[in-house]
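A single chain, nothing else alongside it, follows as structure tokens in the form predicted alone.
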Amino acid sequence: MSVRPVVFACGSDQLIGVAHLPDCPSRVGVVVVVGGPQYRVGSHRQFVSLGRALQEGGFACLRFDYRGIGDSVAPMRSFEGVDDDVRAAIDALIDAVPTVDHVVLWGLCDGASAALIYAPRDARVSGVIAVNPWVRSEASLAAAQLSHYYKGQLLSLNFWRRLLGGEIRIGQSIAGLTSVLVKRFRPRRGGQSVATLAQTFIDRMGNGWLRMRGRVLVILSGNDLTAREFADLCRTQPVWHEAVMPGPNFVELPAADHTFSRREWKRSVEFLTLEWLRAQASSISGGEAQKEITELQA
């Protein structure tokens, strides 16, 4: 096994990555699509740990910096504008491991959103692991805060003890709640709500989800507003219902936070990722074997 730096082109820019290479790699490789302001290491060295776990499990993995992130010097882009970066990373992984002919995109937060947007455009992508996907709008955040934060606070004995004990500034709390209520129930402007205005990238994610249906593993954290917003979207939008249905393609870690900051949460995500990848690799091999049998019998 080896770990080596990879420098590869994306247009006129150079991207920096790190490849984890097993001795006998599976034909399924993994490209980690980082989210938010993170770079290839990740919070709490999450992507380093993930790359090592995948390598030990027999899956080649490339984690890399977008243009404008980490060591990839270029103007910074949002997650909606990284298709070329992801495509270049897939090229680099396959160049490093020519036996890889299927690629799974592993993304956290808006990295998951970018992966879902990109996946159906590249035939080499056989699956997506979407972790706490980002679907935020001002209205969705307000709804999640009402449902999952303020509601929990009002039902918490500790909250009332602290309130009655003078530990909570009631004026600030009321102002915060009022602001959230205004954002949640703000009237439509010019025929469009804030949520509607923000649907462009969510629609693109939805298209990706539909075209990759059955080949997407969704992992959600229980203690994370981003994950709650995604779960709320799935409950209210029919196109997304299957994304959070119990089964092999959906897992929720009830106590985990957004970046899986505890070792046991990080290890759980690595385990779930490996198990799902093994199932995908087995399915690919089984499908091709069945195809050969069918052709021989024809």
Second form
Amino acid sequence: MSVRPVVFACGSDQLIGVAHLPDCPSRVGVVVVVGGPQYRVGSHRQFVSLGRALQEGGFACLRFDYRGIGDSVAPMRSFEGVDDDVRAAIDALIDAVPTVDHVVLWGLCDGASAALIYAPRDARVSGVIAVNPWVRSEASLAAAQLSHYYKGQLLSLNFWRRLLGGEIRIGQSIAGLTSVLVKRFRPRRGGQSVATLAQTFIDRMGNGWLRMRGRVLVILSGNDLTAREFADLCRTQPVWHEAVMPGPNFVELPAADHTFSRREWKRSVEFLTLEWLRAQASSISGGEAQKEITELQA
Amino acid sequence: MALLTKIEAFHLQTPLGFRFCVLRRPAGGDRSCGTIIHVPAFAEELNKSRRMIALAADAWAQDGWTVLQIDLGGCGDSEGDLADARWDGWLDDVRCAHQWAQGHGQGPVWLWGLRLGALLASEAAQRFGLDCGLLLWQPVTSGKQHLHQFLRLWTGAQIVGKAGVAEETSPLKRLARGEPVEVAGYEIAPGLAQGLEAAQFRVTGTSKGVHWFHVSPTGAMPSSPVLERLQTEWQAAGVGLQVHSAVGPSFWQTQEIELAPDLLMQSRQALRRKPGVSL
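If the structure you just shared is the form predicted alone, then what does the corresponding form predicted in complex with its partner chain look like?
Zooming out: every chain and molecule, the one shown earlier first.
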């Protein structure tokens, strides 16, 4: 087993990654797509720990900094624009372990969003592990603020009297909140979407989710606003219903926070990841064996 | 587009295991002003500052320096777990990086420390009599204070009601009882805590000079009894100390990734000057 630093190109930029290489790697490899303000190490070395656990479990893993984060000096970019980076990382993993022919993208927060957006564009991607996926829009944030800050006030007649009378200044968040209320109580018209930028990335995620159906593991933390916003989306958007349905492809860790900042939460995520990867690896082998038998019979 | 700098990543083998390193050099390769070794900040401050450090390292490589970033044992991408890390081990990591610089580079060596890394760099320079200059960014002057501030994250977690925290004894008490603690996902052993508590800035006699940078939103220089004491001590020891103040955010602890261009610009200018000359 070894851990190997790798430097690889993405366009004219150089990216740095760390590959965890088991002695006898599975044909399924993992690329970690980092989210939030983190780099390839993760909060409290979460991704280092994950990489080591995967390596122990026989799965090769590459953690890397896409352009604009961590050790990359390229200009910063949004998670919506990292397709080329993820592709370059998959190339780098397969370069390091040529026997890997299926790749699972493992992403936390907006890394999960980036993974879902990218997944359907690359036939090598056989699955996505989406952890606390980021689906924040003005509407979801306002809804979260609604439940957190204004819950009590909304039931007060006085609040509405003051709001409508212009006594309460409508700041951006309240404006968002009002539009949520309007949207929420307006009859839904067959899947029509409002073309805001925020919804565009959620639409792209939804597209990835549909195309990867049955091959996405969703892990949510119980104590995390980002996870709550995602669960809300899944409840209100029919396309996403299945993402949080009980079964092998959805797990919630009730006590955990956004980055799984306790040893037992970190270990749980590693365990769940490994179990799911093993099932994926055996279904890939099983599927191919079945195909061979069918071909032989034909 | 031609690359201005060349980047490598490798494992530096040390007696305590491999240490992940990033090396940046001018792409031309023929001129080298010397080697700058980055000694990183502690815990989440390392993560938050990573981009600022990368940009600074790249800028110095463009200026003709060889820049080595080392991850300390149990930190970043280096071998081991933080739970097994000790202050003495980290001091030795700095020594190994310095040794590497002397074996592979030409010209002077600068230890460039951020926050706790600045304190570590100064102590390593003194303990091992390293031939180097010190470039210090927002130095932590008391390891004890820094540790206690870090442990306060636990109190914060307790206030916001993170599960599992409420019933525990405070981390300071547990460390005092000789138990390891987990704070904000970082596991700290009593051994590391003791090392941190004992760490103090030391006068270094072998220095090529010290550039001490303070960063704040206004660029103001706060009065610091520790710095005043060090200035007196270093002057008496004949060490050239230059204190600078830069305008910028506390990029090592901001919520989102932020940068301090003024700090970098002033630091580049400082290293272009003849080292060791007092203002």
